[in-house]
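Encoded as structure tokens, the following chain is the form predicted on its own, with no partner shown.
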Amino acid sequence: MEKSTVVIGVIGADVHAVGNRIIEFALDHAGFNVVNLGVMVSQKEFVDAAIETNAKAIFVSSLYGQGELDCRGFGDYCKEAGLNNVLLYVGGNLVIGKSDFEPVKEKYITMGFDRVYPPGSDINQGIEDLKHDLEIMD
């Protein structure tokens, strides 16, 4: 069976690389083909990589709290680029300061993300969700 490709990266001016490497390792270990764009990734870079690799999902990370600004319009941009069937996942410190997660989650769902994860989430939950969403059976 061919491995599903997942594009990952840290969006915007964020340079937090450790979590990105953990996500890469976990997805690779779970059997996915991982295209890691690294840190300081633009929306265009995510979209271009997803198109080039025929990715099934994009995992966007943000740790510095500016994710809301960096992700604004991302879902629409993906659709305009023809990535209607590509799953969009986002996680990390997505807003500045402490706030209830439910309103944050709803904001990102409205932006077009399929799954939204709070700070400190276990990547294994994201992998389980991805397998479920892609209908991959273990």
Second form
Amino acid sequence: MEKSTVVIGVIGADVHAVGNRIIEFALDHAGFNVVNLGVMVSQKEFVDAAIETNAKAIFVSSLYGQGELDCRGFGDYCKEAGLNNVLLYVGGNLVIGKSDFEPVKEKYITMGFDRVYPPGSDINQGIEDLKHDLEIMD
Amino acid sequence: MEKSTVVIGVIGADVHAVGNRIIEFALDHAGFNVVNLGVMVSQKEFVDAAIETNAKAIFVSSLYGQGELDCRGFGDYCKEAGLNNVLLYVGGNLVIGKSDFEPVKEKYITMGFDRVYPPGSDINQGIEDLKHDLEIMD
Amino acid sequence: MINQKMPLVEFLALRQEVLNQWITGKEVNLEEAVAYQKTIKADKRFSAKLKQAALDKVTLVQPRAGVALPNDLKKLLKTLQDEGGADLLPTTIDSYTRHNRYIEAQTGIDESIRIGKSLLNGFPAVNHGVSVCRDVVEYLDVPVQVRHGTPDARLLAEITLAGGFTSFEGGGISYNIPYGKNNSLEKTITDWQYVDRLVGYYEERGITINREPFGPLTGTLVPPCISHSVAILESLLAAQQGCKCITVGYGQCGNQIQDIAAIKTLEKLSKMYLNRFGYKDVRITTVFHQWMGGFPQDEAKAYAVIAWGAATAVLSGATKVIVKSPHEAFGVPTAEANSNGLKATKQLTAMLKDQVAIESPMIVEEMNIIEAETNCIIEAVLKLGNNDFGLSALRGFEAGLIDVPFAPAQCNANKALPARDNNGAVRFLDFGNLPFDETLKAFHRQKLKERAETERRDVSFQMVIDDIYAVSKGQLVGRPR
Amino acid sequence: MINQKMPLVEFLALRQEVLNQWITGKEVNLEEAVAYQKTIKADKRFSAKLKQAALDKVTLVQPRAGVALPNDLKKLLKTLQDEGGADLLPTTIDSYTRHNRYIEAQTGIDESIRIGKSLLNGFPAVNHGVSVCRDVVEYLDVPVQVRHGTPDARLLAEITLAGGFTSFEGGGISYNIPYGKNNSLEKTITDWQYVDRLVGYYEERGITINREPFGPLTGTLVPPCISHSVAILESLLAAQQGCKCITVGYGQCGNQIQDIAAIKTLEKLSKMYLNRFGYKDVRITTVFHQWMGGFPQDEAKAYAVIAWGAATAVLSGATKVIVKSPHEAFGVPTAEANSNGLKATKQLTAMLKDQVAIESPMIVEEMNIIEAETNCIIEAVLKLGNNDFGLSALRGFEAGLIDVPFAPAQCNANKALPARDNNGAVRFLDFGNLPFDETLKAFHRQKLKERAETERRDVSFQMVIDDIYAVSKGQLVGRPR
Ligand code: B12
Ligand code: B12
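Rather than the form predicted on its own that you just supplied, could I have the structure of the form predicted together with the partner chain?
So here's everything in the complex, that chain up top.
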């Protein structure tokens, strides 16, 4: 079976690189084709890369607290670009400050993300969910 | 002027001796005549000593948490013994567990104490209050 | 007091008397109790878990905790085990039981049931009896110890050991001097010989019960040589009655060099004296108590004190550490606060376990001081008592050769006075009758002179008071304002 | 990049360009700014307070903090000062400003005003301008520093120094490599020469501004020799432009011996190289950053990590310590959480200040290693750049002679890989192109071999991953499960 492609990166002016490296490593080990855009990625770069590589999913990370500003309209932007079937996941420290996760999750769902992960999530959870959503069997 | 006498001690089965030593030292330095009954003092011992020494005040300490049980009826007991004008102060860790001080204070006021002190109080505050209550000028 | 292992018949005769002290004594059947203890697996036995920890060079964590009612106790201990990650559990006994006031303890139980809240500062195990104890211990996955402060703990030991506890804290000295006022030392030592004999009896039957002399004593500026001397005497007394698994303890003073040196010498000296008197098969482990004096009220600051204790415990190589909670300055902690103390401690015991403890000539120097002091005391005391351990302790305290600062007990001389030196190590400001040689005395005087010069004030009792308050006010050395 | 103090005319010419980058640049008048800085008293100046701390051998505490709006910032910093007891205050700049995206920063300000909550992760000082900065600084009783992560911080420096801040963090290397992706190192070094020249200008006029290269870099398993090398190069670059008061930094690795050795060598080596190039009147102090990697989510555990950092900071003799909060794993802390981190830290800086730091051959040995490593790097780099500091840095990074683990910057080689040894000290698993001699390489290999044997697995990238997660999961060495 052909490997599914996942585009990953850290959005906005965010330079937190460590989690991004580990996500690449983990997706790769799990059998995905990973396109890692690294840190400081704009919405446009995510979408262009997804189109170009015919990606099945985009994993957006935001650690530095300004994700709320950076991710605004991400879902709509993807749709406009014709990315209707691409899964959008987002994770990291998605808002400024320690807060209940439920309202944060809702906020990002509203922005068009399919799945939202709380601070310090195990990336393997994300990979499991991805396999489930893509109906990939182990 | 004659020195006023204060009876001090730690009530019940309580053996916390350190604060008691310091209270003796501080009252002594402040010019009082101190009768120190030490630790593990019963209500009867407090009252007997106060009568015998014609004390102006009794300083009860309770640290170990069982003060609520030990101090029950202390005010009435003093009155029954004829100690109507003796000031009753109590301080220490007066209940089990960390809790708001106001209800604790009320509880001990109800038991007949004139003044109630929260955990880790500065003994000099107690001495100032005593001077005030006894109308002693510095 | 006797100076030999108590003969079995004598012991068994005495038991009847002890078991009659309270109604629940009748529930204890020694044969059945031995059989019951045999059913307790190694992972729920103190002796096995301590042995393994010593081998693995890790430091186990243990809280203090106890409430009036069994179901509440079960819930509390389970939380400390599951949430807090306690490796070892306690059951702290209430203060009425500690003074054998079982009637008042019963009132406490009844009242606690009535108002639905524990009015006792611990678990009245005697009143609850054997089967309730078993029910508690069986509910948990890790070993459980009895922690108390009971001068006469004979009935408590009978009931709790039959009740499945696998470790028993205390001793005839360490549960008298800091925990009572008028108790005769002769009586408490005799009563604890009974407890140790009971443990020795279990040992004869193949059941090892861990014994732990209470190290910190008054918890207030106790110099290592004093607590070491008590630990050594109680270890000898316990070994004489047949105890084979002893954990000697020490309460953190706060200066890291002194604290590390203290744990190292505590182990070394205890083994040395046990060997000298032929108790070569006694296994010695150590317990480090996080700061036992007055705590800061602010919880963030309390966490810092807790963490510093945790770090020093691991770096000193202690086998276990007894944990404080961020509620310490206020009152008996909630299960949550207690768990938080455990979690903070565990974070550091785990993070630091791989680190090689720093070796340093400064630690060796401090070890030499503590050894010299302790040897002065123990040799003088043993001489006075003709190597009869009980008698030595008795006469030693009478003569003030051992003297515990701030102790409430009348049988303690209360002449020696401690104060911190310029680096925060606890020294003596007044020797009382401590049998130190001139070199040692000169050392202490010099150390306090240095501090006095730095602070531009005389060495005096005010220093001691300042030191008592210091940690709760965010210092170690109580400097003048 | 130049290799001399930037001539005054050149500098002044360049200024006009810089000040035109954003509207608020117009507010800066250098003469007036110097006059304003002269009105700031010693107790509100970084330079004076650090000097005094070094003399008194105490460790000052400083938090990180910044919010979008001035009034909120004032309130926040005042709380940290009054409740938390901060000795020094920060103003952390938001990430848009760090990337000179002043338009987005403005959106952030406007949005924050609209919804009444800071949507920026720091204070956009450029957008707010000089007089707002002064208003903030004047409101407080202790010195305030600009902390950021800005590759091109020229305008930010102009505005904040005119705005009354007395210390400025960063450097052409340390605010490039961990904080950007595509920034040319040549450009960032040149831009920071401007910042340093500005500080040098103030210095010429009698105003000492403290400069602090950012020590921890990526905060993630950075071996001391790497951060030391960057600190030394940035100190040389700063000194060359006339800076006289430099604080070199280091992020805690977690093994106490390595951490103490790191602070000691950091000070020693920085001074040595400054001396060698004739900068003998530069005052060097040190800053210790509490654990900069991933934190445990549980607050009790976070407190333990904070306290361990505080203790190591004091015992290493650092002049100040930068404090984390119990919210670290989640997000920018509330004022209260931030104060709690400060209070926990202060409890230990105060309790431990009187303790003599342990001297040990083990620390000396570790110091020797760090010195040898750092000298290998710096000598190789200086040789490659013909003692031109900027060129040396540039070529050194190009050649991978300096290599910062996990850096996002493309100008970083990213070949060297760190991992912990069996005792938790950070070593190299892969040297990349680091110019270590064979003895050093053999040392590192041996250290990792020991760990591999203990863990019965091969030395591999999995170890690195395990180490990255370790502290947040309550370990130091990431052992296999
Ligand atoms: C040292 C100590 C011990 C030592 C005592 C040694 C001794 N014999 O003195 C030892 C280790 C033996 C001990 C034993 C126990 N302790 Co204790 N102990 C402490 C500790 C850490 C410090 C007490 C102290 O010396 N403080 C320093 C002195 C100077 O301060 P102070 O006692 O508070 O007194 C000052 C003020 O309160 C005030 N004051 C006091 N009384 C009065 C009265 C008046 C009128 C006024 C004006 C002022 C005033 O002035 C004093 C002088 O400054 C406290 C916790 C803490 N505070 O940090 C727990 C604490 C008091 N102990 C406690 C408990 C439960 C016990 C034990 C039951 C259990 C155990 N852990 O073994 C036993 C009790 C034994 C018994 N029967 O009493 C609890 C009490 C719980 C509660 N109230 O909810 C505390 C609060 C710890 C805790 N959080 O659980 N303890
Ligand atoms: C190391 C670190 C840094 C380093 C980064 C070095 C580098 N270039 O990588 C440095 C020191 C440079 C730094 C800088 C800053 N940082 Co920082 N940093 C951290 C820290 C301590 C650890 C981050 C980390 O590496 N974790 C380890 C990795 C493995 O975990 P991770 O990043 O969380 O990623 C994992 C999971 O979240 C998950 N995941 C992530 N994304 C996604 C996406 C999907 C789809 C899924 C399924 C899973 C997933 O999987 C990853 C792998 O396991 C965190 C706090 C913490 N977590 O303890 C703060 C933190 C992220 N930083 C923060 C801030 C504010 C900053 C600064 C703005 C301010 C400053 N302190 O200087 C700058 C930002 C600069 C910028 N423009 O981005 C804040 C963010 C605040 C918020 N959200 O409210 C944090 C939370 C600290 C705090 N409490 O204030 N930081």
